[in-house]
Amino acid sequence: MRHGKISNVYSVLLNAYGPQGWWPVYSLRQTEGRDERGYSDKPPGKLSPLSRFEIAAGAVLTQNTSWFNVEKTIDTLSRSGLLDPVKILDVPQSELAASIRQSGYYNQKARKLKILAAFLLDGEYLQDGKFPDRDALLGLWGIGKETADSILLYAYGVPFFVVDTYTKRIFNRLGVLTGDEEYDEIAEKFSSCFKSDAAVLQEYHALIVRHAKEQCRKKPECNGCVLRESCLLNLQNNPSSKNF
């Protein structure tokens, strides 16, 4: 895997799309430079315990569903007064599941949210200056590497790159990945390329998601793709195209 290409792709995507303002925090919408959906037009500042928990909860809720559904779910939780770890622990699991129905797999996710809330409160990980150990997060039921790294990167600013299906799809098509790499191997390559700069890793992941949704879909929309000249799909049909 070539670090130069990883860096170049980041520059190309950032130039094409601009900063993404990710992770959106619903509870901070229309405050501190954030829009009506909670996206920020500037680097995120200091997060409150509840905002930090919202990001962690969102990382669970987004499993196997779209962010559109997560936004609706977080809105429901907020309106119900349940966007709070203490209240999530107090509410019956069946009631919590009903409140997050729009996110799908709601019974499982209700259990996951309760486990996560207890873990974060017991360890005082919602307070400033503390963050959970990755292995401890991975030891929780229902928390895999992508979810754990999303929590650490976006809620705590810990420089773990989030590897998702979009990352694998784009960089397989660019010839940067072969498809045989393990999650941690891919994550380390991206993290080391940017010297574990959490802000850049946050932005890169968000840009990858944006590009995969708009252009590099399962059935790719190649017209207008800013990475087209380096994509293997294009190079196969147009050998004269140049790589990065």
Given for the second form:
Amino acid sequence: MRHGKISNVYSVLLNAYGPQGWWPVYSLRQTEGRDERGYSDKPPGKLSPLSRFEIAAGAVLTQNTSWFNVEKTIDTLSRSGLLDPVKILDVPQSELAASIRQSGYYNQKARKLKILAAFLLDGEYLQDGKFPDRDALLGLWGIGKETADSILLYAYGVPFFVVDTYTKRIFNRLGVLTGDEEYDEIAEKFSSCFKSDAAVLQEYHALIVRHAKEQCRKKPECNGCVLRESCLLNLQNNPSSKNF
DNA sequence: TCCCAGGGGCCGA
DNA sequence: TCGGCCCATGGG
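Same protein, the form predicted together with the DNA this time rather than the form predicted on its own?
Below, the chain from earlier opens the complete complex, with every other chain and molecule after it.
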């Protein structure tokens, strides 16, 4: 049963790294008494509309881009007063593109941010107690499954598991996945394992990112890896495994 | 200089 | 359906 391994890996990673406290929210960094990294200690349902929008925007900005660069962009946006869906709709797209330049793909991402801002404002999805339908998010240009699930999970606390390259890489190497599974199939494996507990799904994805950055890189650093013993990489008998 | 980074859209076979 | 290409900056 794969569920056993999935929950076991969660325990191992949580024990090794501790709670990750995702998602860092810039606006909270400015608040007295808050962790200086801006990690939210509030459940997503209690986030302010602007914090919620910041998470959604961050999910777009980090597409195929390191969070380090995204943070600088969010900082730039905030300083110029653009970390606000109304302002994003007001400003010319070329100007928005220039201000998010550091996070790459700036022309595409400027268009995506405008589309997303309009959608969230029109549906009043930044207000408390209301969150967008997944299919509606997926219908937006520039929002794929990973981005939609990141927004739903971290901005709204809706229990969707976020499947990214890191997830595929780690669990292919562990032999839990083969590399042929569809996105939704992988997401279902994880979310059903934790009875769709949003807090755990948030934590697990964060731990996966941490582990992929520190150990399970594209070129793996197996020394000191807490999953080393259970990893198929050690057995060298997994020729069919796809490399992510 | 080269590789990599928390994807997604589009197009042709 | 699936592979290949495009988008693009910045750090190691």
